[in-house]
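Let's start with one chain on its own, the form predicted alone, as structure tokens.
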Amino acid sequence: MDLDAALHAQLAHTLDRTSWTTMAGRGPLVRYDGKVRDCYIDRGRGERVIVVTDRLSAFDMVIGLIPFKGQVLNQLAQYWFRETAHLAPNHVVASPDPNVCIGREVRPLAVELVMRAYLTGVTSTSVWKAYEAGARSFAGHALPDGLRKNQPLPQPILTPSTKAAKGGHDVTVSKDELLAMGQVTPDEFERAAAIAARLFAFGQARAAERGLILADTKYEMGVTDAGEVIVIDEIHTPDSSRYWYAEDYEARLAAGQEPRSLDKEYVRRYLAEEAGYRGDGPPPPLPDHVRVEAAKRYIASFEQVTGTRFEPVAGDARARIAAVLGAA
């Protein structure tokens, strides 16, 4: 297969939005957008229809379409799903197309637990910015004197986020202050914290087997009816996580330079770097060579992750997708 054609050729083919209404064998459904998921709620069933879309998402908006994008991420969620089963319950219930996934309903937690190892970052939410800027506390954790950018940390720090509403900005607190925001509870967010630092450890190991570097990662948490604390949404993508090369880690930052990376990174540093945007008002369209190299590598980080080559499903994802579940 000639990729480079086959990501082009998809490029008029990417998958924006679903506006479905009923699905095969399901009752009401409500439904809710968010940044890149399209989710059908069925509450008689108590699950949720996901429908991975090609949005891009940075700078907490949307910024573009990225060809087989929603594929990918739902093909290397369920990957890791399945290979952290037993560290953590989730919510899958089946993946029956490649970019859908059906899981349990539950309440999710307000917050995103997002784990950090290295001191990184280009968005004014990062550590890297934050430390740049001066300071040596970040989301309630000291950080010592004479560290540069993109060195580890001491140790893998939980900086939780606020999960803000579509069109809005997330923004990381303490532990302090989000549980004094009263949207979670105190055991709730030691157990989904407890969970976390479990999970991060093991994408790192398995990372490292596979010559990769997960810098850092974020995970997102429901609770069921019986109280117990899932993981939900995805786990250890391009799109919750950031990946580098271990090979030429040490080389590129003794040489002052970025590290060479497999997750959207990438586009934000186009847009930052190139286009001159940073998050404030709408962001100018990719063209059509960033949106290319964007897919390779989200195809790249597929590959190298799960050591199984990516076999993409051209054409109408949305006519595909709406024959198997049935969906109007």
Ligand SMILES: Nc1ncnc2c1ncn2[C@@H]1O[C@H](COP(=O)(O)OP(=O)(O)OP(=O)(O)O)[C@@H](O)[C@H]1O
Contents of the next structure:
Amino acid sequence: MDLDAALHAQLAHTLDRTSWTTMAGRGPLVRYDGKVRDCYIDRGRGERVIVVTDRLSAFDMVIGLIPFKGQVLNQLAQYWFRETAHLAPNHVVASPDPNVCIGREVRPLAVELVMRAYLTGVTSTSVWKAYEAGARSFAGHALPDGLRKNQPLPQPILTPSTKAAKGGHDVTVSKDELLAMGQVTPDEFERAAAIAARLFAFGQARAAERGLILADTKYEMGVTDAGEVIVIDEIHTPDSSRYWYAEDYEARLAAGQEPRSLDKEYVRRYLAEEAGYRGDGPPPPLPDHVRVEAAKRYIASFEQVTGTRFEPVAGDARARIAAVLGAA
Ligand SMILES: Nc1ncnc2c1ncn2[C@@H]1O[C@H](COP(=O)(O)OP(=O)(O)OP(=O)(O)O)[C@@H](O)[C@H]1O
Ligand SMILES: [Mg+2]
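Given the form predicted alone above, I would also like to look at the protein as it appears in the form predicted in complex with the named molecule.
To see the whole picture, the full complex is given below, headed by that same chain.
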């Protein structure tokens, strides 16, 4: 079966939601549903069983199900966690299934560590929108005059973002504003910032070897009982990062065109331009051809970043995962 047929066939089997209450060898589980991941928190073992579903979020909402998205996302995050383990400790304990990550349960830092290397973005919270509106300081960093959209910043900057409660929108803050909020200590911040800078430099260099530009990305970190800051959730995936193709970046910039991107911009653009959706109210359903095209782009991102072929595991992922985890 070719990829197109495989993706169409998988439309009927996308992994929407799991709802288990027990897992073999584990005591009581506390359930937490993120927009993309179903989490089962095992306080007894200090672990979080994270099921990466096929849900696609945009505009801070779930807008559809994309075939194999969960597998792509989890396997890409696993790739980066493996490749960067020498630079920063991370939460990964195991990945017993293509869609599952078992992580060490930690106290999450109440901040998203956003690293940006380019003057870009589409949402009202982006550095580009702020710059376009005349701001020459962003999250406490001075920005020079005369930059054009999608050009590199003088150097990568850390622009912390507060984590809004479910349904809310995140806000960019400076280091001083973040510390004044009192939820992150100066010591935690310094350690998290150093990790973010190291990971981002590594990610940019690796992306460049693979013909890509890692324009920006977002890290989440948490603190272990021993006080160690570690990386959690996911890293350098197309959901948490903006990747551009390097080969035609300069030519497109010179021609005033947007860079070709490898992230979920495709679906956002479909909703905005073809469905006229601006993020108000429930989103319109995604047509099958859009879901399949989005899947192709997620798979392309995996293959471009890792330089290896993506091997989709077709069929009923929920039953497969239940069997692997002994979940019921
Ligand atoms: N090792 C970990 N320890 C504690 N929390 C974690 C860990 N890894 C991930 N998380 C949390 O698990 C959740 C993963 O779900 P997901 O990424 O779908 O959520 P989200 O919709 O992005 O965010 P949220 O629902 O929290 O606003 C996030 O809240 C993330 O912060
Ligand atoms: Mg998340």
